[in-house]
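The data below hold one chain only, encoded as structure tokens and taken in the form predicted on its own.
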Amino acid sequence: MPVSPLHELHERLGARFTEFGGWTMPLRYAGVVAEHLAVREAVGVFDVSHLGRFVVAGAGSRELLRHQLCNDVAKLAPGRAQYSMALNDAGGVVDDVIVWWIAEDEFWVLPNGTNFGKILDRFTAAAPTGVAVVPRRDETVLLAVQGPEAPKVVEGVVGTAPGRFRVVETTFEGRRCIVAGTGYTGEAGAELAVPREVGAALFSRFVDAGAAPCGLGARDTLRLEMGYPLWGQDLDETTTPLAAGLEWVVAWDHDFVGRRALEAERTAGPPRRLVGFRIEGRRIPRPGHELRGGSSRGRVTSGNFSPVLERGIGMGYLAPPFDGSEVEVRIRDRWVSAEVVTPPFIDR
């Protein structure tokens, strides 16, 4: 099973590991709650090198991205980033991705680690003559520095801290360093891609500057508090962005794979919708738990304990019509009442 280029460093820092997306990655160091609160209150650093990344370069790159993704990079300019999705012909989410527009004819596409090969192959097969699709995961390290103090820490280490969804280039120890104002926690901060040879040094510099090393356990609870979907749980190839409440990701004024199916669903309405909820007390909903509201039935797709709210929160799909203010979750053979909440669960 692949490990991060920083695996030995994580061992020295006391990480506990888990399997995620086919990789062995840090799950926690000091503990999930402590790392979660460090990001909410100060700054943390994550190794997210398991995530996919590849370059799309050459004349025609922009049009390739426009056809393969439902959001429209033509609305951007070099130096910007965008959240988007690759859909199938039925409108289902094959993967959700981040696009970094580096230069006029150079884009970085960052899919989920689980789907890296699938999305890379899709772009490679669709690329016209003159457009190169080049994987970058094996030769780079990807870090995320997140939290209210992250911009100050990032600027102190690499000399620049881009604004939200901005992308800049700098250097670290003489090597190219791409810094994007993106992340998966709802906090200020950046994601940084550097050659793997300097990845451990960069991670260590952030720790020395005060960033708490954080694992994927905290990353999951942080993204859940913001209501950010996780592919494989809240999104999959049978789920459309409309059902997930993510129509804002769809730019209807251009052609893309899955558009016809989405237009039909927009007219008819999705057969199910994602609902957020929170539970009084410390009962914790988990993925797979039964969910009901009125005559609608479904299952929890994401659920956990919120360290900020100190209560259980979750998301799951219910078939319409459902317009209630409460749902029930079956936890340990008992139906527990929950208040319907439109994510994010916390105000950042």
Given for the second form:
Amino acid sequence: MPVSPLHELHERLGARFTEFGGWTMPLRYAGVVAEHLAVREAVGVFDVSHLGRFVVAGAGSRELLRHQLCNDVAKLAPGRAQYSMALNDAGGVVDDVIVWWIAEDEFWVLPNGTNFGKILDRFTAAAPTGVAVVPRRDETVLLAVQGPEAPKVVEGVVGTAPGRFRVVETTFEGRRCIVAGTGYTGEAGAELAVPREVGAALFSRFVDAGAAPCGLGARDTLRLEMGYPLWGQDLDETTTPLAAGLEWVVAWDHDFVGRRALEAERTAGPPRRLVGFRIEGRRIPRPGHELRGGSSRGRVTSGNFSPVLERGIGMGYLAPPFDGSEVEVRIRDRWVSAEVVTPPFIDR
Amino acid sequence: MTIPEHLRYAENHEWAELRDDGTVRVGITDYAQDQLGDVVYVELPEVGRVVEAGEAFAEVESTKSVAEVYAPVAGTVVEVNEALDERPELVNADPYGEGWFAVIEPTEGADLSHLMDAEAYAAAIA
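What I would like now is the form predicted together with its partner chain, since the data block earlier showed the form predicted on its own; can you produce it?
What follows is the entire complex, opening with the chain shown before.
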């Protein structure tokens, strides 16, 4: 099973590991709650080298991205980043991705680790002559530095801290370093791609500058508090962005794969819809738990403990779409009340 | 990993302490709390509940998963650690002390000989 190029460093830092998307990655170091709060209150650093990444370069790159993804990079300019999705012909989410527009004819696309091969193949097959699609996961390390103190720490280490959804290039130890004001926690900060040879040094510099090493456990509780969906749980190929409440990711002013099906669903209304909820009491909802609200039925797709609220929070789909203010979750043998919350679950 | 000599241990990582009054105090081991990660909720049995040996009588929720806790001896629950309602993290911080779960009054006298001693438990988790 692949491990991060930083695996030995993580071992020295006392990491516990988990398998995710076919990779062995740090689950936690000091503990999920401590790491979560470090990111909310100060700064943490994550190794997210399991995420996919590839370059799309050459004249025609922009048009390739516009057709393959439902958000529209034409709304941006070089030096900007965007959250987007690749859909199938039925409007289902093949993957959700981040796009970094680095230079006029150079984009980086960052799919989920699990979906890297699928999305890389799709772009490669659709690329016209003159557009190169080049994988970058083997050659680079990807880190995320997140938290209210992250901009200061990032600037101290690499000399620049781009604002939200800005992308800049700099160098670290003489090597190319791409820094983007993106992340998956709801906090300020950056994601950085550097050649793998300098990845451990960069991670260590962030730790030395005060960032708490954070694992995938905290990454999951942080994204859940923001209501950010996780592909494979809250999103999949049978789920449209409309059902997931993510119509803002769909740019209707251009043509893209899946548009026709999505238009039909927009007219008819999605057959089910994602709802967020906060449990009353201290029980913890988990993926797969039954969910009900009025006559609607469904399942929890994400659920865990919110370290900030000290409550169980979660999301799940209800069919038919439900607009009440209270749902119930079956946590083992008992139906537990939960208040419907439109994410984010915390003020940010 | 701490494994106190004076306790007895069950396969599912509960510890049992025979007390002078013949009751048995129960919790989960240091190894168990370490495997679970941050404990965020503990569901304790009601005082007065009669349990069989090996019966699931409590639950522990962590940021990672939920685990059942099994009664290491048959008997009646006579006391539970209500401090865990507000401070479930005591299970992580002090699994053999402030993080105890419940006290059971055994049905058939206080016999813990079916449980592992510290040495056997250390071997079981090695």
